[in-house]
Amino acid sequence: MKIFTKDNKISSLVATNSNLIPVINRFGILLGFKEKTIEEICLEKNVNTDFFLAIVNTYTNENYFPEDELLSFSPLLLIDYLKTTHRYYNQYVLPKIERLLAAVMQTCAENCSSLKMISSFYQKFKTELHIHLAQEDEKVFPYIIDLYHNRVLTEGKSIRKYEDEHTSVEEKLSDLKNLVIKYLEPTYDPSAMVEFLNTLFQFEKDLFDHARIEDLILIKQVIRIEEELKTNAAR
């Protein structure tokens, strides 16, 4: 798979994966690029070009996870981009399954019931989800934000204590994925189905890289500083 670079056209992120799409969105990109380079668009944009370039380098190459060059990077960098990301959940992609899925069950003209099943699966899968959004956006990020300003460890409070609530949502994802592939009757129009799955599929991508970046890096970073703010106490 092809490592993107700074000279780059952008336009050539989306001929590659289209897929990156809301990535790029997420950084303030939008389409019309003309053919600027990646580093002209960036730099344009206010985007640091080489935490932009290792963003979409890990979307697109599964095999591709720069921890070192990550790590370099401000934890409240990762944070402006992982809360976009929170956002782009909420107010698109779970609405968006939630359509499908309904229309899914609208074509559905004999036993239901494996669909039902599924509809309650998602809506739990879903809630769980806005929870732990909700709970990184509340709590983890400002703790993160605090620790990092101020530099004073608060007592009670820790990455770890956070990183032992960390729900895996990813998992359950997954599961609905694969009830839907195994367990589904063949009652349902199968051009809907496929959009839905299809929708699933990416989301599954999405949230596994989203997930990397959260349990590899960020936690990490604090992590270093937790340690380092500890060792200096004890002197």
Given for the second form:
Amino acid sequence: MKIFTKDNKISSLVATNSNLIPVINRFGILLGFKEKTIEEICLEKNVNTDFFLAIVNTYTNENYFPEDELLSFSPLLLIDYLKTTHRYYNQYVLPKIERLLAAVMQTCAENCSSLKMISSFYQKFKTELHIHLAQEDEKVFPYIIDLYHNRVLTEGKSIRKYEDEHTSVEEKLSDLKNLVIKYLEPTYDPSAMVEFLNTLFQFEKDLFDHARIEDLILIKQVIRIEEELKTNAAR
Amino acid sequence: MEENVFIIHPSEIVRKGLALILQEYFKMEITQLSSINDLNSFAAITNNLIIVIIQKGLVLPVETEERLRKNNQFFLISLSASTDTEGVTDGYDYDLNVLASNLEIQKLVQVIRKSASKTKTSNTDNGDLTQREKDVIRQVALGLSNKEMADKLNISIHTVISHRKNITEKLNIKSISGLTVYAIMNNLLDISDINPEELI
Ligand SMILES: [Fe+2]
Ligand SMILES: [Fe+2]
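The block above covers the form predicted on its own; next, return the form predicted in complex with its partner chain.
First the chain shown before, then all remaining chains and molecules of the complex.
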């Protein structure tokens, strides 16, 4: 575990933590880095380096929390990034998990009722996640963009009211995992289950970091803007 | 409890060397930082065992140390150069000398772990559910509120809440729909009692 800086090679970042590949892909940065440093590739791809570092370090170190000076980039950058992530979840990850779960279910010949319960539980989780992502895309982000451009507070509106907590979605995902590991009778093909669980675990981690970036960076930035506007108005 | 070790030292040789020794014997996260102020980025950690090793004579940013100490089992170790006088100095919990042997370093970590686990107050009872807890799960799955459960089972709301807390700790399942699935999989409930399409 280390904190990456702009002078590190981008290849070392990925070699340390391969989970970062989809993360940096979302910046438009694809593999084949050669000897380029983080700063060089950010310059080339027109990505704000501080922003890039704040994201990859938050993803790599569970306990990392970027300091104020690293939070000076525009929240619009972050929103773009988060939206791309939502699209990646909706269009790629969730359909993939669903496909893998369907494949597990197909391998079950008898006593499949528990597995069916797991499948309904997954559907339940997915619906809740969809609602959460849509709420952000349609309500939270537009509120922030508007606040950032127009610099006016609206009575009764604040980021705290808009952004739901992440615990409920995270709890369901963790419950799903525990139910399969601890209580589900193995009446399915184990290899199919391995593929499903691997994808699920990786998604759990990605989603958790995504939520942390929203809570620790975006929300914090917005609260700062709100407070600034409040003090200005009071004057 | 998770363990977090921070080695803060301007010298890469010292950082890497110490990290290598610690990693060789203990499975723990080791974060290497070159400046004391880098620790500020980690001030939000809670409920962990945190060991911070810094150069003797230096102090951590006050606010960060206070926060970490308040929310964690926190130990600050000073790393002294070979010529410094021995002994623990004020402000540090332990002292380590650069000439310490691997064995001494390992011992130190063991001492810290012991004193951390002594103060730990976790309830490690991971046994099976009691009959009462099974009753409670069944009612939770059927969608009853705490108040309704208390009335039905003839116990206080406080007792219902404490049962629910124990259930979650034993099973590691938190959501109501997760508990419902558990109840059906373990035959505490029949699938016909609920509508599986509409898991709560
Ligand atoms: Fe999001
Ligand atoms: Fe979110």
